[in-house]
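Just the one chain here, the form predicted alone, laid out as C-alpha cells.
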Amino acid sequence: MEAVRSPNAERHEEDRDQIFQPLSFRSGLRVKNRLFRSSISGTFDEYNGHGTHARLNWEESFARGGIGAIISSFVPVTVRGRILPRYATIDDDDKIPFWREVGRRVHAHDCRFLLQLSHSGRQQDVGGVENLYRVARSSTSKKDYFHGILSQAMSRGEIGQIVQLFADGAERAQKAGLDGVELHGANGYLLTQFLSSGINDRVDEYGGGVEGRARFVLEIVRAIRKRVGSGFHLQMKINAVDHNSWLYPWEKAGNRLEETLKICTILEDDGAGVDAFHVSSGSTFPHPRNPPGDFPVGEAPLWYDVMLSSGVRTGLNQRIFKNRFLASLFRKFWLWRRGKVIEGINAEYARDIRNHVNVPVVCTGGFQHAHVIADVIRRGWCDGVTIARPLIANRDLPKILEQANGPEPSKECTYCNKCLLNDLENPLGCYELSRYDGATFEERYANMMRSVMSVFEPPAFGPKAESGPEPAAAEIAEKGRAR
C-alpha cells in the first residue's frame, strides 16, 4: 500500500527512531517497538467460549503487519462476566491450548501477546443463555445508565470468588507460553465499577474513599502475583477521569486525575504490584472519549437492535436512534462532548499518570501519524501508544509508519466508529465505504467486503488451508483497486 511521504525526510527519521525502538519492563517483556495493538476483536469464536481458525488468522494478520505487541480483546475470565457470545475467554483450563496456538503464531513474526483478564459487571451487553436469568453483578446494585441493564451488588464471598478467577486466567495464560496479562480496568467494565466513585455506592470495605474503591483490584494483583510471580508482565489499563456525567449531566462525575494517582500508587503495591499502566478515559462503553470519534446513528437503528433485550433503555435509545431529528441532536450532543481532539486525546492524562508512577505507561487515542506518536514519546509523556481503529483500518500501519508519517488521507482510519458497531452482529472490520477504490458502489461495496470477510481466509480446512496465510486487509483491498 503506498503510504504519503513526509514532508520533512530528516524529521521523519527522527520519529521513526523513536517509535521503534525496543520497550522493556522490569517483568522481563521485552517489545520490539513502542506500539500495541490496543484490544479488540470480533464475534469470531465458538458460542461455548473456545477460540476459533478465524481468531488465528485475526491476531496473526496484526502481528504479520509489525505491530510490537498485540493486547487480546476481552476475555472473560468467567461466562458470568462475558460482554457478547462469541468472544474466547480463559474460563477453564481446557482453553489453554488455543491460546498457546495464538502465541505460537504471533511469536513467529517477533509480536509478543497479552492476555486481558476482563469482565463485564453489569456492563453485559449480550450475555447469552447462559445468562438469561440472571442479574450482572456489580459494585452496586444500580443500573448502567447508558442501556439500563439491571444489576446486583456483589457479596463479599462472590468478590472472594472473581478474585480467585482473575488470578486463575493469569495462571491460564502463562503455562499457554503468552508474554503477560493486562487487567482492564478502564471504560465501564466490572473493575471500573469497584474503582468510580461515580459508580461503587458501596459501604463495606470495597467502597467509600480511594483506598476502599482500589481493595478489590489490589486483592487481584497480589492473587496473580502469588500464582505467576514476579516474572510474568501484569498490566492494568485505567480510567485517567471518569467523566461519569458527560453524557447525563445528573450523574456522579467519577473519579477525578488526583484520586487515579492514588489508585495507581496503590497498584504499584510498593513495587510488587502491576509493571505498567494503559491509559484511557470514559466510564462506559461507548463514551464520548473511548472511542473517540463520530457516533454513527446511521447505522445504529441497523444494529444496536441486538440489545433490545439487554436492558430497560435499550429501547428507548433504539427510538432516538431510528428518529432522524432526535438522532441528530444526539449526535451533535456527542460530537460536542467529545471535543475536538482525537489523535492523542488521553495523551495529556498519561503525560500526568507517567510523571507519578515508578512504572511504563501506555497510551491509548486514535494514533495513526508517525508525528503524533513520536512527539509524545520524545516528550515523555507515554513509552508507547496502543492503536485499534487505524489498524483496523490499516493492518500493516506499523510498516507504513517505518515509510512515511502515515497512511495517504483516502486511507486514513476516518474515526467513524462503524466498525464498533457493526461488531454487535457482523465481523469486526472497517465499514467505511470511502476507503475502498471502485468506480461504482458495488464495486466499493465488493472491495470493503473482501477485506473485512479476509479474517476468515485461509479456512481450516480446504484447498486454501493448504497454501498458507492470506494477506492483510490492506493487501487484499489493494489486490481489488488493481483490478
Contents of the next structure:
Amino acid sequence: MEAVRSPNAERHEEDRDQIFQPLSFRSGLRVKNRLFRSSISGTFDEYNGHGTHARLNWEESFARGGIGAIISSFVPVTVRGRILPRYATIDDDDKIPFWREVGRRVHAHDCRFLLQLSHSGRQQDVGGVENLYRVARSSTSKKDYFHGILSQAMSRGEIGQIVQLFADGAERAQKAGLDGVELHGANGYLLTQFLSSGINDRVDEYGGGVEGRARFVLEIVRAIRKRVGSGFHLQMKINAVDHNSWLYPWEKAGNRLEETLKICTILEDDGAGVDAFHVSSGSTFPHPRNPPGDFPVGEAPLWYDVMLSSGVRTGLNQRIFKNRFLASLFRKFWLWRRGKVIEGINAEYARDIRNHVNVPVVCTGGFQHAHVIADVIRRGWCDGVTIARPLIANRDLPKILEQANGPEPSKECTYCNKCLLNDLENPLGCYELSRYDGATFEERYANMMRSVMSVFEPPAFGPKAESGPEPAAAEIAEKGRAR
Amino acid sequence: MKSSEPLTPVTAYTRRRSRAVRSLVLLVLFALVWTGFWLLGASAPQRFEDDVEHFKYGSIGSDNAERGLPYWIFTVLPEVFPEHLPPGGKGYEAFGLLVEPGRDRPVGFSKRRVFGIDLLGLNCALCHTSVVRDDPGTEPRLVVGMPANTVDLQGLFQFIFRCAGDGRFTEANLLAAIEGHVDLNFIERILYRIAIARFRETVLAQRDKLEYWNDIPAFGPGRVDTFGPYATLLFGMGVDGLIGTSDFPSLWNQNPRVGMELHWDGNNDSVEERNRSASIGAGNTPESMDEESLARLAEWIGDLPPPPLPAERVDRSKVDLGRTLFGKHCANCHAFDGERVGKVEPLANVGTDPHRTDAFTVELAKQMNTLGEGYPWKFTRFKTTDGYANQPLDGIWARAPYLHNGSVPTLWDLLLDPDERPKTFYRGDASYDWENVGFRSDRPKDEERRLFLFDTTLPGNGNGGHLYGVDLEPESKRALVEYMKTL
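Mind sharing the form predicted together with its partner chain? What's above is the form predicted alone.
Whole complex next, starting from this chain.
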C-alpha cells in the first residue's frame, strides 16, 4: 500500500477520532466504531454443529475488547459445506438458541454480531465422518488444486437447494436476534468457486461471463432478501482479485478487479441487494495474500496431517512440508507470491471497489495500527476495517488503539500464521511464543498455553458460567442495535 | 471390515492413482531395463557353426569396449575421406582387405554390439587369410590360414590415422555419413557422438605412439612389425633404430609345431603363448579374451592341413629328384622330422637380414613376460635369440614371398645367389607364378589395385643370406622347386 502516513504520536487523537466514529448502514445496522472482528473460527463446538460455551467465551472476549462488530466464524449452512468439524453451524432451527445466546453475550458489550453464512464447496479441509463417502459439491468437477480435494459440479437442482439453505441460514440468524449476515464469497469457498473465472468452468447459465458466474450468488442474495426483508443487514465478502495462479502458473488467473466491480454491481441488485462489501483477495484458503503473513514451516508438518485423508494431493504437500529443504523453498515461494505489504494488503482494492459501489466497504488484511487504519478510512478507501489475527493476539486491540498507535512492539501480531495451522487440530489462539512473557522457553510456553486455553474459561459448569452479563451491559447492547 | 463397505472417494481415487503410478513405474522400469540391456548389455560374441566362417568372421574378444572399432565409423571413412585412400582406391579393398559378396565387413573382422554400438574387432583371419589367382583373368580364390599376402595393414592404419587427423573428422560429418546408411535413434545418435569423439582421441593417441613407422621402411602388403607396437602401445618403450618388420606367417599345422621355437626369431616356444600374444596384437586385452573361441580356433588350426597346390601345376617327373635333393640339402632344417627344424639358426649361419631378430630386445622380452599377470596363462616363455628359427615348409607355396622379411619373391629366386635375387619387386599381387612358385612380382598394378614396390636395399628388407642350395645346378633347383610344390 502506498503512501501510508507514518505513525505520529501527536496525530494519534486525530486517528483515534477517525477510527472511533460510528458507522451506519442503510440496513439500520450501526456499529460504534470502524473496527470489525473478521471471521475466524476455532474448532470449539460440538461435532454436529451445536455451539458450545467455548464459542460464547471466544466471541465475548472480542466484544469485551471493544470491537465494534464481530463477523462470526465460518458458519456452514449445511454440514456438507463445513470446512472443519467442531464449527458451530446454522443448518437447523435447533441452532437458533445458541446463536441467540452468542448475540446476547456480545450485545452486552455494545458489539454487533454478523453471522457469516458459508459453504465450503470443494474447499473442504476436513469433511468429517458425515461427509466421508461424499464428494464435495462445487461449480466444477475439477479437484481443488492445492490439496487435491475431489469435487463434483452441482446440478441445477442442487444449486436451488443450496440457495434455499443460505436463505434458511439468514432467517435463522434473524430469528436469533443477530445483527445481520455476511455471505462468505471470498477465499475460495463455494461462492468464490462460482464467481471465479479461474474455477467456474460451467457451460450452463451459472457459468461463462460475469453475469452467469454471479447468478448463483445473486439468487442467494435475492432469496435472503425475500426471507428477511431489507432491514436485516446483508453484506458480501468478496475477492477483489482472485490471484488463482499463485501456486501453479498454469492455473487460470481468475477474476480481475474489473470483473469483480461488475459482480459487485450485480450483487447490489439496483439497491435491493447487499448492504456492504467486505474486501479480501485470493481464491484459495490459505493463500499467500490471505491471511497475509508467513508460512509456518515448523507447524505445517505437525498439524497438516489431519488433512491427509481429505485430498489426493495432501500427501505430496505433507512430504514437502516435512522436508526441510523443500519446505523452506515453499516458504520462500509463499513470501514471494505475497509481496512486501501485509498491513493493508487489500486497501487499494477496497478503494477501487468503494469508488464503484453505492454501499459501504470494509476491508481486511493485517490491520493493527491506528495510523494505517485511520489513513485508509480518512482517504475514503474503505469505511471500516476487519481484523482477525491481530485481535487473537490482542483481544483488547480496540482499547489499545484508543490510547496508542498500536500494541507494544513485542506484543504485536507477527503475522506468523501459526494460529492458522494450529486451528486444524488445536484450540485457536495465538501460538507465537515470542509474544509471551517469560525468561525461559518453559515459562513462555506455559503462558502461551494459559492464553490459548483461556477460551475454555469459564467452564460450562461452574459458578462463573451461571452468571450472565450484567443488566447494564445488556441495556447498552439493546440501545446499540439501533433497529 | 466387511468387504461390502465402499471405499471413500479419496481412497478410491488414490488407489486408482497408485495403480496407475505403479503401472507407469513398471512401464518405465521395463523401458529402463530394456534400454539398459540394449545399451549396456553386449550382444553375445559372434560364433559360427562352420569353422571356416568362424575363423573369418567370428569373435576372439577383440570387439571389446576398449579397443573395438565402431562399425559405422569404420564403414563410412572411405566415403568421407576418399582422398586419403591410395590413388584410385575405393573402400577397404584398396588395402588388400578381402570383401566377400553379401558380407557387411571384410574378412578378419568380427562384429558385436557393446553399449548400444556395433563394434568391430580384428581376428586371426585378417592377417592369415589371402587369395590366389590361379590364372590371369580368373577370379581369385580364398585360402584360409595363408599369410595375408595382399593386406596392407600399415596402409590401413595410416589411412585411419589420416582420417582422424583431418579437420573434417567431426561428429556432424561422420553422423551425416552414417545416417546415409542407417537410421539412428535418439540414443544411438548420442552414443555415436561420444564414440566419434572417443575414436578420434584414441586413434590420434595411437598414431602418435606409432610415429616410428615414419622412420622405417614401409611394411607394404603381407608384412607387419609384430612387436614394435607392443613396445610402444602397451609398454611405452622407445623403438629407435629397430626394424621388426616381417612376413605374416601361415596358421596351419600347429600341432606338429608344438615345442618348436616359434615366431620368425623363435622368441617363444609355446604355441599357446604365441596364440594369445597374437590375439592381443589383434585387440584383445587379458580380460577380453574369448577363451572359448580362442580354444576352438587353436584346436582348428592345430590340424588344419595346408592348402594343396593344384596337382596339374606340378611336373611329377621332377618330384622324385627334388625329394632326394630336399632330403640331402633341406630336410635337416625344414622337414618336420628334421633334426634342426623348429630351432633357432644363428645369424652367423643363416646370414639373412638381422633387423628382425635384433628388434626383439631383452627389455621387450621381459615386458612381454609381464602380460597376463594374474591369469593362469601369464606369459613366461618370451626370450631373445641370435638368429631365425628353422621353419617346417608345409604349404610353402602359399607362404611366398620368402625369408622372414618376405624379401625374395619366389622359391626359385631363393635358390639364386643373393646378387641374382630381384633387387626390387612388386608385392601384393594375387596372381600366381606356378613355375617359380611365388606371387607375380613384375607389375606395378594387378587386376584390383596398385601394388607395392619392395626395395631390398632398404634396412630390414635385405634379401641376402640363406645360401643353401644356391650352388645347385639349375635342373636340380627346378627339381627341388617342383618337389617343394608338394609340401
